[in-house]
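First comes one chain, alone, set out as structure tokens in the form predicted on its own.
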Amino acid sequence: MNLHSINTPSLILDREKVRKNINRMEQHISTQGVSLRPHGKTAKSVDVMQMFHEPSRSGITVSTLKEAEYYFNHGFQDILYAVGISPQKLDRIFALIHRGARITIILDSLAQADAAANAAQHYRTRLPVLMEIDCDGHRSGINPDSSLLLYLGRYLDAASFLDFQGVLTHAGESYGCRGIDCIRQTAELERTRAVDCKMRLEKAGIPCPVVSIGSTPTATFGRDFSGVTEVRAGVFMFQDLVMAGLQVCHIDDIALSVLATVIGHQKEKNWIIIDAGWTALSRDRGTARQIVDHGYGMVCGFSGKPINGLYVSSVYQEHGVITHREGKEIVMDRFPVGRRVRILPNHACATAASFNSYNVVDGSEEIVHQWDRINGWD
């Protein structure tokens, strides 16, 4: 098969670009003396995760229990479920543990801790736990200065069947940075707040061996990882337009694209219509806050090279509208009905979630593999 023969819209993955992206991050993190725990939520594919060097040794991160079960079934045993635990999911956690998995959960409240402790007691099985820290006001986690840090730390350390491992944080606000200096400052804030929490806990007599931090921007531009034991990140393996806007990568590093077909024109509006709408491209508008707004994706030619000025300006369920960002007239004869284009995504995770497989290429039109990926939660 090749890019001319498959149906559209289809998800295209450039294997060599993925390999380079992974190697670049692995080399950077290895020079810092910490472990890389790649996030499987971006790939949702064992074929992609097996491209890492010995990922089973350092462990992986997941965001759903379906991912945890899927990766465990393919040989990954050390798995961090990096979403705050809900009581209803604990039975699935223990089912995996009893099959031989080492699953670590995260939490940031006494209610979650009670549920985890009761379930561990019920199963009479030790459960590794990390406490989530809010390093930048982005989402969830305990305020580093809160008294809850020590209170919850003592509770977890004393619970009979809980194995308190340490602290975890995620610098989600790095995605809103303008410039590399801002990302570096955010990376240092992420590190220092997590390490400070470790020091507070240990000063209170609570062992805290693990300090887990990470986001693709801070992992890329972080220069000091003192006190950190592991770094989590995921988007870097594919990269996307948001990462390019943050200067984390170049446009040419983006490994993921959606193949679409021209199905019509609205010449009086200077529009090209394609068969990829929000169900294929997602509604993620992550570049809207950046210097260059790429709408719903950057338009590339069949080879994957960007076409200057063209982007997907609006989407409907199965239709996408391509326009010129400067309003220049598009030569419609260059985009006849049936011509195929490739769209680079704003957010690789969101766009890939619409598809069940990757059509894998190696820099040419030939499809060398089709890699399955998983979606959903059950």
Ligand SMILES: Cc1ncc(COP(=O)(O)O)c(C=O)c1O
Second form
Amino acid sequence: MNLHSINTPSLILDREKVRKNINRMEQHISTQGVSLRPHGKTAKSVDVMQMFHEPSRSGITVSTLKEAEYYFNHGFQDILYAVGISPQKLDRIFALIHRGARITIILDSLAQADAAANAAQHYRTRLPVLMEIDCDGHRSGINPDSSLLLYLGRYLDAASFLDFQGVLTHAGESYGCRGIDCIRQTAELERTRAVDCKMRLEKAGIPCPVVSIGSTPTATFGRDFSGVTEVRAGVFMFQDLVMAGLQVCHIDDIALSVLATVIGHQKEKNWIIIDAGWTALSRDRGTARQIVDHGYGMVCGFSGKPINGLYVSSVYQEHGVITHREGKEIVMDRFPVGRRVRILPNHACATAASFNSYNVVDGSEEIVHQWDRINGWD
Ligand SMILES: Cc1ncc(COP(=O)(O)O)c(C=O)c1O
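What would you give as the form predicted together with this ligand, now that the form predicted on its own is on the page?
Full complex below, order starting with the chain above.
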């Protein structure tokens, strides 16, 4: 099989680029003297996660219990489920723990802590817990300055079957930065907010051995990791246009693309129509607020090299419209019906989520493997 013979739209993964992205991050984090706990939500693929080396492959992060079960079934034992726990998921967590997994949950409320403590008591099984801290107002987590920090810390520390491990935070605001200085400041805020919480908890007599932080931008540009015990990141494995816009990577580092076929033209409008719409490319518009807006993706030739100025400017369910970003006339003869192009994604996690497998290439047109992905929740 090769890129000419497979169906379109299809997801293409360049294994050599993934390898380089992983090695670069592993090396960077290890020189900082902290552990990398890669996030399995980007790849949702055991074949990709097995490309990590020790020690980073010995502890991973997941975003669904389906991922947790899948990775555990493939030999990953130390798994951090880094989405706030909902009480009805606890039975599934204990089923995994009883099979030998070490699953850590996160929470930021007394209601969740109560549910976790009751379930752990019911199963008479110890459950590791991290408290989620909101370091930048991005999403969930406890305000680090609130009295809830110590209140919840005491509750978790005292609960007989809960193992309170420490604090976790995620600097999601880093994706909105303009420039490396902003990312560095966000990284420092992420670190200091988490470390301050640890210090407040320990001053109150509550041991807090784990300080878990991370996002791809802050992991890449953070300069000081003191007090941190582990860094979580995921999107760096594939990289994408948002990360390139943040200067986290170069366009050439992006390992993921969608293979699409030209299905028509609107010559008077200077449009090329392809068979990849939002179901294939996603509706993610993460580059819209960046200096270069890539629409729904950057257009590359068959070999994966960007074609100057061409991008997917609009999408329908199964159609994508390619135009020139400066309105220059496109030589339509270069893109006859049936010609194939590759589209680089704004957000790798969102684009990959539409597909059940990767067509793996090693820089050429041959497909050397097909790797499954584990989408969904059940
Ligand atoms: C809790 C948590 N940790 C880590 C990450 C990884 O960040 P990135 O996608 O920037 O690699 C995410 C991403 O959403 C996350 O939600």
